[in-house]
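So this first bit is one chain, no partners, the form predicted alone, shown in structure tokens.
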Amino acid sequence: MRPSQLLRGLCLAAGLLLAPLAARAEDGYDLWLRYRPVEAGAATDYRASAGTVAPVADTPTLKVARAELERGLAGLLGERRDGGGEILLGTPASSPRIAALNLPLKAAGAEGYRIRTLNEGGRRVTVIAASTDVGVLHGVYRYLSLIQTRQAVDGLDLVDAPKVRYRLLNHWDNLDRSVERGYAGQSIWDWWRLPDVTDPRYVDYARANASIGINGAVLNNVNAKSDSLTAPYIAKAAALADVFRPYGIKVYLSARFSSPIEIGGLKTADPLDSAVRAFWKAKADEIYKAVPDFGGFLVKANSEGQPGPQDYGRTHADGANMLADAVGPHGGIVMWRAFVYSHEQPDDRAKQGYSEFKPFDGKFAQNVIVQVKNGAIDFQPREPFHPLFGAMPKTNLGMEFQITKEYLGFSTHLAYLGPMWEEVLQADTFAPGMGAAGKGSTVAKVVDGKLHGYSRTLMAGVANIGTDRNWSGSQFDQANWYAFGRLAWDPEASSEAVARDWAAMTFSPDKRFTGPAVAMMMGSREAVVDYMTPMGLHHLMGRSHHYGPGPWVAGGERADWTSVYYHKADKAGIGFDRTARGSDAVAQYAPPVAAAFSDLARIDEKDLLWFHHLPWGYRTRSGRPLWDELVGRYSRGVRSVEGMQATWTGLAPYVDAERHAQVTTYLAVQRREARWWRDASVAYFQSINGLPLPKGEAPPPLSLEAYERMQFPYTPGI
């Protein structure tokens, strides 16, 4: 008998039913769509409101919507719901009853919905209506979530619509089923068995995404293989598209820029060459014949060794527009990544994306979206917002977040990323367009198109999904998938409210659980920043695999692939000077933002060493010298994880033993590795500055040489 089973048995035998325990062990497969029974008293009220589900029109999506509603209500309220109410689903085009109601649906747009409670002949009717079938499906998931989070459903009148048009997962999945920066097992796409065999898990993947409004999936890695665009793999993508279509999810493919050479028999991939342009038009026609609603291409070009238009003396706009011409007649888009840096060693890699793209503002086709990472380096635990946001009013810009935790402890560290994303989205670019001197021009308003009137808007997230039964490698990493979808639907949503909904649906709606659990989640990312990269330090991870601390990493092929390039620690001080005295990266921001980042009296200390190289004795706002403050924050991160452990232990009565035990195990790993990060980092920086540790701080238990000798072959995700 496993310890978790023994614990369950002891609790039941002792009658310690202080909070609802699951009727069976859970492995996390059901995600936030668990639909576990509502408490007896509340169930009676919900049954009276819910009642029976009316028949729907015979369309694939409406049948899916009705089946999901029946499934959810049966799980939450039981099979018998005889309270006299009724739920009516559909569109004015599919339901004469809904058409007769003449509900205002304009605000719901193409994918949103309206839910309204009506009285029809003395009978309560809940109407879930939309202009399109997929809008109805989104409304069904919203209605079920209200019950899951124990909100009232007896007097509803709400309307909701996505603020961002394209809400996509980017799967960095390879054709051999490995996943770059994947920490949850193999790729869920079984390319070998496709298209003949479609795993039932694909349907559950589509259900989960539709429930949070995700409407697209890029199936293959941005470091793409041309094989993905050959006929056999197009057929495989078409099979997945058939599964996803009823859920309102389109498939996209990453396109390798050199495909005209590798699979087209040409000698060039020059985007201005007529034969190359003809190749891409023919390839687009071939794909759309197999997948009529194909979404388009994602492209990584001239970055980290990938081929691109600059190989031929052309621009990013030349390459993107060529592909846009190919997919445009079919309604497709091109997502062109702005994560680029040249072969030449830059003075500051943080400036590269802006420098390469800003000059071409207004030169990209209308069906091109330039996909920009949230920060200018590479998905660090904390980065200031990317300077391109607010700087390209004539070019559609989309946000790229990383859901998989490449730099935040893989799947074993609990780090809820909602606050990180909210921090970026709410950052003010001060770009002209909203208020006086641009005040109020947040990144969220750039991304959702309000600021510049973009014709196409995008939020993309690098997926953390794999074949693990819990999908994401750990229970709490599911929250990042969920939060991404919710913030893509509404970039101005509260990450705390999102966390509360996720915790209630995934574990328990009991406030004795959600209160402490959400507080733990909301502080978890800051804990990671503290024990990994406090006060604006960045890119201090182990070389290549990005596992564990490596502030000593130096040498090799490129300076900007090392840690010492970024922290620039020496006997005198630490930090990267990006002010006018240094690389002048601040000049890429609007003047009010640049002024705040440059001014030591105004800059938030969370960004201090990102923009300033300062003496070890610099007096921080706490009154402590910089060295003491850094060491204190490293230690604070460790204590925060210890606090998370204590919180989680106290939540055992509200969580099934299976999942509680896994989270407990992972928190123990996180605590040990947080301590490793703290000790190794302190040992290294102390070797540079020669300063004593602040009073009360424990010295690292190992020598710096011992930390440097640690090797980690076969690290996952490479």
The other form holds:
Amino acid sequence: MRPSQLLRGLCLAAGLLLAPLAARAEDGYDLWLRYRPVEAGAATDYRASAGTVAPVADTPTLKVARAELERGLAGLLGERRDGGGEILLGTPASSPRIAALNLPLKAAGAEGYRIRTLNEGGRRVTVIAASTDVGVLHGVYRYLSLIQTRQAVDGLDLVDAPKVRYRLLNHWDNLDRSVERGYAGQSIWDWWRLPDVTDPRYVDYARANASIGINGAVLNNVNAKSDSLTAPYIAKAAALADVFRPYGIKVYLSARFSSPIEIGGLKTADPLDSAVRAFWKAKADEIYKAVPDFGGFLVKANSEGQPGPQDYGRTHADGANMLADAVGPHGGIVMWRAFVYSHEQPDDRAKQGYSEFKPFDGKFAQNVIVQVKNGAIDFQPREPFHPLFGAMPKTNLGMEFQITKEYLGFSTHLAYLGPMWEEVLQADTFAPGMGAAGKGSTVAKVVDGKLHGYSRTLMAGVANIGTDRNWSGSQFDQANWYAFGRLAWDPEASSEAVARDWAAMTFSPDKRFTGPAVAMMMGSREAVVDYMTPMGLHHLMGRSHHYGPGPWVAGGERADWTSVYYHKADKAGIGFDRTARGSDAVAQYAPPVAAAFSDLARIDEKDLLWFHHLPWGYRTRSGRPLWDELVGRYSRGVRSVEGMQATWTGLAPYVDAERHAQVTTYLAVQRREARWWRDASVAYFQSINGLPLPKGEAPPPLSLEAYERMQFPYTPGI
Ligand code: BDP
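And the form predicted together with beta-D-glucopyranuronic acid, for comparison with the form predicted alone?
Now the full complex is given, and it begins with the chain already shown.
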């Protein structure tokens, strides 16, 4: 053997030896689509059930569906699955075999599927059928998830369809690849190299989205640049649309309202001006030429300095309807954001969205969806549901959640947002419609269109995706992307069940893992609420970057960008009075809801200081005075994180070393920052009320001034 041969042989042997180890190291890139081998001795004999995959018709989506199924089964069950079974996928239109089965597909709608196990002459055939190709693709992901979560796949007969029509990610991505409120690296859109170079990552992005039913992406920030609508950028967006199309994902763009001036050479952007209207029509035509299935526009207008129709004395409806006219003939929609609050308005900021939009109910075109944040302020760790839900029966309203954790510890804090979203979706608006006196008219039923019979329904999530290897900045933040998709598909879904699926697919289906991991996830958001903003407190973080505690933030440009505006603490008490004695924001809710929020005996204490200003000595339900209760909750939040650390340590046997170590490190950061939140908040409020700490509570280790002096000049996300 020549030395070079010997060397090659040695390398090969070493490679073989190292291979299993290397394969086990994971960085999170594969998300919940890891398809790792099913353990020997699994309850179900998946190899026998799954079998071979029948050929499919030659369409882009069916080819993708079949390839994903092959990939998934090969990973989960190995290449050889000769148990005799067969998997048949397709639509009646493309497969005579499926047509002959005459399966009831109506309930699967345009994007859902039916999966049924049949017996064909003693042979097991699993049929994944749908009316459309993309329905088949969704069915494939569902089928694979059954194996991934170790559920039975024989004797299947299940049908599923999305309850919400537009299930969209909103990327707050800028053209220079920075991401507003992004904590996972840069934007994955490499605008500079597009359209010629399409990163293979775009395909994996599309796969991940399709696997949870997301069917659209707004590519650019709501604080938009007109450049996105110029010919070169339309070509770039078209290249992305081409990649996404087989996965049933459409592209949308945020449109800057003043584009007619900036890129159209006009003197005005007045929505009633004929030249402006012609500009938008021509722009829409140009986009649809490049992207025939373009989804439409998302608009932030007259909000936080963005231009809008009010600059010309026109209304939000005027602006939205003009754009709706432009995209309407092509089947496009306009998502018009209700996140508006005005500079000049001295009124409670929580009231302003409702005040601006409610008078225009029924005035928006049918292809407009007014996109409303879950709460009336701004993606806080906890907010009562936005009062517009239930109050706009004649206007399509869509939900906007924030997946990225601008106000919940960025990507280093573990906070599973499923319970937060579920809490909002299950909140009862008591709008007339469902049961007696409006009972059962939940936000979910507004959003899925059942309550008011909306012609178009939407759930949007501000994406947490970036160039980080693990996509979301942390392993557990992937769960928020996943949960958003699942809840957009079914707003009635249980966030706990969703967490269980995610944990099983992403880490391990072993119940000894999923049990504690899911419990940790389910409690994680409440922990954040406790150590940051307990009992209805809100918007108390550092100015503008929103990192860390800043209850002392005061002064500056505008009152409602300060913390003192929101907590209103003084020597006597704390909280924002939004009852009839105060700003009367409660009056924007249906009477039974308003009554409950107003009544100290009935309000849930989680919302207490959102609606009430109370003396520090106010007796809470625990029997403790408010101050003691508050301090207790801050400390409880820190203890919860310590509990999460202990849980995670115990889960080491079920998780690969690389991901386990990353989560461990992040939890240590979270523990330190939870403590910082607690200490700084306690120090500040104590400086206001001069009260002693409750017995057993440790004093903050630093002076208030020390906390106030901390600076964070290079915070990500701004
Ligand atoms: C706030 C963010 C800001 C966004 C704004 C919005 O701090 O960066 O531009 O919302 O939703 O949460 O438009």
